[in-house]
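Have a look below at one chain only, the form predicted alone, in structure tokens format.
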Amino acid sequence: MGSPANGQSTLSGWGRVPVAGREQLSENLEAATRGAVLCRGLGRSYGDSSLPANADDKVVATRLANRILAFDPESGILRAEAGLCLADLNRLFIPRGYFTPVTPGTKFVTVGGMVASDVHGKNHHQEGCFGAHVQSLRMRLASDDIVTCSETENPDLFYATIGGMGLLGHILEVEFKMHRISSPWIWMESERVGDIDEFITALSNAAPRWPMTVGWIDCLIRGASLGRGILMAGRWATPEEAKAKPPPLTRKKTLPFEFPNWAINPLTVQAFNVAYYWQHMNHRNAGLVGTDPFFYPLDAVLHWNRVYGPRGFTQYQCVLPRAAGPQAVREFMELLTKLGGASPLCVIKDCGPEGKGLLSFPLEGTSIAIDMAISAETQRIVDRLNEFVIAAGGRIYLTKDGFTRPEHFAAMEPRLPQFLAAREKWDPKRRLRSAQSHRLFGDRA
């Protein structure tokens, strides 16, 4: 049975903006989710998708329900409880020659959260989102019934749940296919890129040659160097290329205290960006790296989100469709630098075709993600960026969002009526809800 409430009076996501609420922890997710309004994993979504709409809502934390229930080494099919942490999955399976088919930029997420967000990674242009590799889900519905869904069993529920932000049912178990890897090492090449136009070309050239690509861009610099940065491309190293021993375990550091609000400002961000860009002295580098520094560089410092201070932060992530052309990316960067508010973290990625999840984020084009410290200007900046994205035919990532207005989301998401119809079928009384669904879809608080 579920444990008593853990005594917390507030909950927050990774953006560190608290709301009133409590969570219940339990190893028995099937029992704990009865009557629950919302499930949350490790609280790594930046905005309000894992936060309750009302302080009295029953919120279940899944992270103690983390058992691996079955694994077939021949097929790679793995079934696990929704609270299994990706970090634990990596620790157990990389030495056995398997890796999750898709990983986000942090390993501190649960497999249930990976489904609810339909996470994407550096290999989206070749492998799609995590949902493309999910075989089936076991879920508790708003009616408290427990069902299984897949491509062939309750398929409308299956595809509405993939990327559905936990609003169709509580995910209890996930079955998905692990990938075989040739070694525990990554062969990586990195390249210094001079401006945003060159970056778009470099991403396009790298996509057919590399299974994994990602870039960091300077989101403050203007003029001829607008959008300069570092492009990183990688693949699993062959046994012949790999070192004899696996990558060493990296000792985690912890940011021990909360920075003051003024620590992240245009001057400090500019200083960081200049130093980071010119740290890459050679135009091109190549060599072996471990999985953690390649996939999860920010995880090297635990609680790094404290750097934004008590005001908290948000991340704005959008995708601009390929059809809008590279000039749309340049114009977006010009608007972003003009509006200000950006941080040292600005990531650009190449996205492949849209997946089947009804609210899954990526579509074929260019994704840009920017951290922003929260200020009185944040809503205005998000509004302006959203207006641009809507005009370009793009969309934003709900897992990162805490500020998009409902009319903006409706304007950028043509699949929304289909998603809402699925909610109407599986949860007509809207019992399952979050602070995000209250904000965007008008669910009651």
Given for the second form:
Amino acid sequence: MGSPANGQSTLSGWGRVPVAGREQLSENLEAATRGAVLCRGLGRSYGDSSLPANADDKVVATRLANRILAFDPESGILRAEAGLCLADLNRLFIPRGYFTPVTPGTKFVTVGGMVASDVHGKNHHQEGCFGAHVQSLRMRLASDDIVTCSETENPDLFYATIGGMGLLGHILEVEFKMHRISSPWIWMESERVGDIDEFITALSNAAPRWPMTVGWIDCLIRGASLGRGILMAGRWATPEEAKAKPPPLTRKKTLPFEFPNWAINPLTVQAFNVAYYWQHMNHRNAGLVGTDPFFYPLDAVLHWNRVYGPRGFTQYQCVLPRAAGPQAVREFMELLTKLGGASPLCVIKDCGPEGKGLLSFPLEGTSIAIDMAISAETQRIVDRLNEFVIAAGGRIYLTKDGFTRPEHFAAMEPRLPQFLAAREKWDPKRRLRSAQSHRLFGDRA
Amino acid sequence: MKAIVLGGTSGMGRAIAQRLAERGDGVFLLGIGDTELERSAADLKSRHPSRVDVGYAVCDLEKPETFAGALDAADTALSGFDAVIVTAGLFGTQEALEADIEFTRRLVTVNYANTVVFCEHARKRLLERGGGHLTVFSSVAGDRGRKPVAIYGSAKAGLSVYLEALDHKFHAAGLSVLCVKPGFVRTAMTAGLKPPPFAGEPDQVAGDVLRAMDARKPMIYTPGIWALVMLVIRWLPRFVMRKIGF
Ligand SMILES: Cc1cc2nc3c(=O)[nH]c(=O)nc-3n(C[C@H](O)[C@H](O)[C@H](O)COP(=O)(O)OP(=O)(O)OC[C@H]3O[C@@H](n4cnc5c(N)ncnc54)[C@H](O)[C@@H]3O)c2cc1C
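Cool, the form predicted alone is there; where's the form predicted in complex with the partner chain?
Okay, now the whole complex, with that chain kicking things off.
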């Protein structure tokens, strides 16, 4: 992956670390993906998965290919072009009583990107990943042929594509099953949790009772209160509980300028975390909230990624298996604090069983995600965290990653040989590739 | 509103058609490519909980003989239209046009002569039923002779003047003519060009256009910042225009 020269056009992921390259916008993916090396949606992946390995690679941006091709109100099955944005899907279908079966923490993603990363959400413990709800995919292969795949048709291609980070083929169309919802409101309860052990117990107690759970933790508190934070649980409100009017669409505020590098430092982060924790004055809160503040609190400020300044940032997200015990989570948090992984945002979530996507991220256990401003220390911190995760039998999330070493990834991913075999079959020359696959799988630049 | 959108399968036309369908307006698509028309019609139907009367017909701006038939088909399908929106057109960079004289002939014919002919068909039908909306995409490129858009801009200049005159002539008769002047908008058409800092998105343009139609405005720049940019460009003296590359 080349560092861009002056004046050269660049692409970057959500972490804002640019590489040389340009995207070709297209409304007609069938035409545009011929000869393409990589597709990208809205670039909400943090690291290098949506970036070209070589500045001259043909990268197709799918966001204008946004047509809904079919919807059956009976079954909820919807077929759309891969560039359809989740924000549009929500706007159109929440009022009609349907919602995406799985949503990530931002609505500015495309359905193609949701398949390629096999995204998970607050309901993972009950519903699994997005891929579990996909009926079929229409794809352009490396050979330039167009095929359909599903559980029964080309199943090896199907499962290697779900969570496969765009490396098996370009997704042209996605067919998936929407969920019926009882109202456009969420009944949410939140409570303050004192430390990390309490957190893990609280999450697993909430799991059978609540379809959606997530926790925010303060990563900077050390000692007895390590891992204190707030647990949020929610379910769709019944029509009787719901307010008469639908919840308002949150106005998009754009962070108009980039913060300087020093804006996010251990002191400001600590101040933010303390304020956030104590703002939650009551031990327990409950009430109705709209879908936007519940699922997408960060979307309220568009381009919030500019707070990290010109140096950019990354996110470290890993999952530690249930078998490793709560002890592993505590040790991970201790290691993180020791390494100085300052972060205003640390999200914890218990995951349900592993899905069928060959490189899909979640496995039964605890997932932890931390934002980190990029510095000279980042590579060392990621390496240390990865060594810990490998020893615990966990893994990292590719869509957030920009720093993991190939030998570390291979050590944490027992399914990798199976994935590479599928690639060998469908793209033996490894024509489809990204900066991430160049880094992790040794694909040519 | 019952609207015909010529060019509604792609770019800004697609965004406009989607917004119309979402707010419950009747939409009839005109354009080329059967599959594209069919897929777009399916999309428009899915965007509204109860709308089913979305239709389409083939109409090629390069073939004036298809215009009358296509408008009649739309009229029947919508049982009377009251808005015609034209976003279709050809685009080529100045280099591409200078290198290919036949492309130059096609582009100037489609973007000026044939578009005017199409508008004449539409205008007559609208006036017969007491007016309505005629919304046509021109361009900021038509505001001033400029080096990078010498040929493309000249056709758009002609189109803008025609639309202005239509407004003068038929406003009183109930016809709202809207000349849309988009600046740089990120679509497949402009893919490969380097976007300026305030490049627009198709959906943003669509919102501006529908608001302008509802307010019966005769002309808009979109994104709005281009009104300012073009104000400056229009007043630059010739010796400056000769020097700069813009
Ligand atoms: C604020 C925020 C919160 C988030 N929360 C969550 C969360 O809770 N859970 C979660 O799972 N993720 C989460 N994410 C990550 C995000 O959901 C994924 O990175 C998602 O894939 C981004 O979608 P995109 O359309 O922007 O894809 P991009 O970032 O553009 O691309 C991501 C990957 O998908 C591939 N891809 C995209 N489109 C296609 C296509 N048509 N065909 C083939 N490959 C394609 C790309 O090649 C790339 O490998 C979050 C991200 C942000 C910024």
